[in-house]
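Quick heads-up: it's one chain on its own, the form predicted alone, in C-alpha cells.
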Amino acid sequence: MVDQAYVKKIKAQLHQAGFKLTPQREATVVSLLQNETGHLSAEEVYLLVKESTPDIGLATVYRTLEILTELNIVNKVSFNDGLIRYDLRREGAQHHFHHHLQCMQCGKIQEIHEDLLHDVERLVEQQYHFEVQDHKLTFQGLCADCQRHNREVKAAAAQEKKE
C-alpha cells in the first residue's frame, strides 16, 4: 500500500523546486514505495513503472530520478557491481539515514535502520573540524542463508571424504 501522505510531501517538495508532479514523476515514486528495500536501478524502476504507466520511457524514469536525487528524497547507493540503485530516503532524515549488509556470495542487500555512526560523526567534526552532511556504510561478508549453505556443503564434503 502507497503511503498517499508521503506522496504528497514529495509533490509539494517537487512544487517548492519548480516542479510537476507528472504522472510519469508520480508512477516513479510510487514504484520507489512499493519497493523501497529493492535498492532498485534506474532499468528496474522503469519496468515495474511501465506496467502501470506503459507509454513511459526510460530518458523519463531517468530525468525523474535525477531529480529526486537533486532535491534528496532518493540516495544514489553503488555497492560495487556497476549498477547505481535508488534508496528513498526516509522522511525526516537529515542523511543517509539506513546502512547496508551486502552479501558477497549471493548478492543480497539487508538494511539496517540505525544510524550508528552517530557519534563518529561528532568525533570527525571535533577532531577535524569537518562538517559531516552525509555518509553511508556498507558492510560485505556473507549473509546468514549462505554461511549455512557453505556448512552444509562443507559437512557434505568431508562425509564424502569419510566414505
Contents of the next structure:
Number of protein chains: 2
Amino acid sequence: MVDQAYVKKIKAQLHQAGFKLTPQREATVVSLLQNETGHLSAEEVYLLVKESTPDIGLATVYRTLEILTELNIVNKVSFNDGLIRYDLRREGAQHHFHHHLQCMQCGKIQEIHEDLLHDVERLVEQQYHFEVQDHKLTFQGLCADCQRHNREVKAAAAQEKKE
Amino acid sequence: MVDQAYVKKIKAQLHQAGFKLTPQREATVVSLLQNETGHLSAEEVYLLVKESTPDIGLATVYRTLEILTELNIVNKVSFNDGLIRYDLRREGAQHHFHHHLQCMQCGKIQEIHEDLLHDVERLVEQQYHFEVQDHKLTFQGLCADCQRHNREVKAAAAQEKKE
DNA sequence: TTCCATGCAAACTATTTGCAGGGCC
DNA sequence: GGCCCTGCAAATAGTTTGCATGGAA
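Show the other one: the form predicted in complex with the DNA, since we just had the form predicted alone.
Time for the whole complex; same chain goes first.
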C-alpha cells in the first residue's frame, strides 16, 4: 500500500541532512503517504500516527513535519480555516507543486497534478524579472458534485412551484 | 491621498449588508487603503489605526476585518509566517484577485494585477468540471533585486579569488 | 560517553468570545 | 427602549519550547 521505495528515498534525504529516520518519524511519513491527498493538519497526522504508534507525542509530530518541510518533502498549505496543513509533494515533483480546487460549498479539496503554469511562469520571469522557483495555486469555486446538487435543488423547486 | 469615492462605496456595501460605517470601521478601512499593498496582519492594522484613533481595541479591528472579508472587500492571505494577512481587493476586481510574487530571500511581496489565469481557468472548467469563482496564486522565488545582489556577490567572490 | 530524539508540560501567540457599558435611531 | 457596536479582559486553539530521560553509535 505504501511505496516503500519512496520511504527509503525520504530516509536517504533525512540522513543526508543529518537526521535519523526514527520509528516515530517513519510512522509519520507513512501516515502522510497513506493520506497523500488528505491535506492533514498536524493534529490529524498525530491522531493517525497514534493508531500505529500510540505513545508518540504531538510535539514530535510537529517537529517531524517541520523537518519534512525544510527538506521540501511536504509543503505547508492553508485553506483559510486557521490550520496549517501538510501536503506531500509527489516523488519527483521538484519544481512543480500541484494545484488545488477548493469547493466553497462542501469544502472538498481536489488536486490537479498537471502543470498549468508553465507559460505563465515564463511570462512572469520575462515581464517582472522574477525568478520563479515554486508556486501555490488554489482555485475557489464549485465542484462538479455541488453544481449537480444545486441544479437538482433548483429543478425540484421549479417543479414544486408549478404544481 | 485616500480615494474617498472608494470609501463611500465601501460604506454603501456595509449598509446594504446591515452594518454601519462607524468611526472605528472607517479608520480601519482608511488604514487599509493607505497601505494597499502592505499585506498587513491584524496587529499591524491595529497599530496603524491607533495612530488616528488611539482608543480603538484590537478586537474591533479583528471584527471589522472579518466583516470586510465577508463582503469580499479584503481577502485573507497567508505567506506561511503564521499570521493571517488582509489584502484589499481593488475596486472593481470582482472576479479576479491579484497575484503575488514572494521573494524567498528578502521576503518582499510584490503584486501582479494583470490577469494571468484566464486561459487556465477555462481549461480547469472544461477538464475538471469545476466552476471557478476565484483564485489565489503566489509565485515563490527571487525578486529582481536579490538576483542582482547575488550576481554582485558572486562576481566579487570570483574577483577576490583571482587576486 | 556523546549526541540526537523523545514525551510531557508549560509557554507563547494569534485569534475569538463574553460581557457590561455607550451611543444612535 | 432596543439594537448594534465597542473596549477590555478572559478564554481558546494551534504551535513552539524547555527539560529531563532514553537510546543508538
